[in-house]
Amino acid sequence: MAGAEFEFSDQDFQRVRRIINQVAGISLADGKRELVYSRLSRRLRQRGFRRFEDYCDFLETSGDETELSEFVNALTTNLTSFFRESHHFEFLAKELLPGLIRSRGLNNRRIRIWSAGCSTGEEPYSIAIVLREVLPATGWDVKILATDLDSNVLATAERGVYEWNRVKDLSEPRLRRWFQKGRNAQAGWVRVAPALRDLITFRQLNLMDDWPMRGPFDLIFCRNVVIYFDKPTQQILFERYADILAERGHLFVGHSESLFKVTERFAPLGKTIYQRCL
């Protein structure tokens, strides 16, 4: 790239797409190059390379698994909201969660979510809202289970600490209800009520390597994450979501993601919501 700070060349942009595929299955499109750099640019400055060959060789030689999960956090995207496409929190409301409470005996009252690819927190808590104001006050053993490759934004999703504007369009019975407002050297932010906190277990997890839960999950969220992976390991992603998820449990994707074509394993409800049906 002419005039750049940093070397940066078609083999070492390569090189990067390789490395983030066999850390993190992520497929980088041809057109990311810019956006590799840009990131990148910052790690090579902190730790004081000149060229990103050196850097590559570094990630791959070293064996230092900070810098290794640096590079990760850098190339990860992570956009998100409360109750971000809303469609799914309502489906979970009106008709996933009443068809559970009246499908499970007194025995049978347990409850397991996975936020697969949680970023900064805002879906998990959106879920733990939507169970704490439709299950029963008590009777229930409700349990999330939040999980990102990105170690930053986990920490700032157990924290569950933000700004105003990313709640300032809730409802205000909601506001009241589930935020705690900060005041004085605080002001201007809010904190996630701990009886949303308690529901909550997060995790750092790299979808390509081995799960340590078990499961069964009743229902798993997985948005705006497989965009990032090719076709093969979308297959094998899904392929060990249905072992995991309880019979006829749902899965919910993205808007702009679809199952047609990559698993048989799974039934279509529309707006981008799944049931495990093999």
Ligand SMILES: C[S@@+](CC[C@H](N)C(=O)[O-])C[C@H]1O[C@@H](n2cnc3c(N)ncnc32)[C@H](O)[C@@H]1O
Given for the second form:
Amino acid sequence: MAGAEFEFSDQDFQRVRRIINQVAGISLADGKRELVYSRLSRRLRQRGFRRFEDYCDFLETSGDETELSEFVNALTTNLTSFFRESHHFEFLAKELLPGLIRSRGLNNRRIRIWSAGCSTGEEPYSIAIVLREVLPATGWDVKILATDLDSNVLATAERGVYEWNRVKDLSEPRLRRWFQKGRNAQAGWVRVAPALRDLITFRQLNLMDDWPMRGPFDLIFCRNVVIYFDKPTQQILFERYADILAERGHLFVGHSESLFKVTERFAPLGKTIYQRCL
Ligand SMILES: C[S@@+](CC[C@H](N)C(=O)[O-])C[C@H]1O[C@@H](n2cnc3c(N)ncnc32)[C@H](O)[C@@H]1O
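Now the other one: the form predicted in complex with this ligand, given that the block above is the form predicted alone.
The complete assembly is shown below, putting the previous chain first.
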């Protein structure tokens, strides 16, 4: 790029693509060159590098885990919102949870949910709202595990404090019940209610690594995450989801994601919802 602040060759772009793919499974498309330049420029500036080649050398040889994590954080896409793809939450509230309430006996009132790639937390908090609204107040042992690879978004998720703009479209009763409005210096911000926060454990986890939890999970939300992975990586991941899901457990994927020709371990229920086959 003529006149650019940092030297960035085609070879450097290929190298960045290789590193992010090795570390996070993310496949950057050909057209992402400019995005890579703009997102990583800040890192080069902060670390005092003039050329991407030197920055990549540093990433690959220094063993500096903090910089590797900043590199990954800069390249992940974290777009999310409360009740994104609202049909999933309607299905959860109107079909899935009522079915579980009917079918589970007194000694099997345990529900485990994993929000994999939870970004800034809107997804697990939306799940928590539905659980609190639909399940009886007592007698159920319910937990949500929310994980992401990006340490920055996870910190926001754990804080559970959002700009008013991000919740303004929720219904008035939901806003009143599940969010505390900030005052004075915190005006314009909301904090999620402790009753939601209590249901969720946040953990940093790279989906490409070994998973420390044993499961089984009843539900896995992995939405708008595998869209950035290539097919072989998706295949491995969905096999692992099938293994860690309970029999007949449910998997929710994003609107442009599909398991068609990726795995046969799930049956489609429609609207990007799948059920593990026996
Ligand atoms: C677009 S957001 C999706 C957020 C939410 N699930 C939703 O649908 O609104 C994708 C998230 O996946 C995370 N991610 C990408 N690669 C990952 C990996 N290898 N392991 C864990 N999380 C990853 C990113 O950090 C990002 O926060």
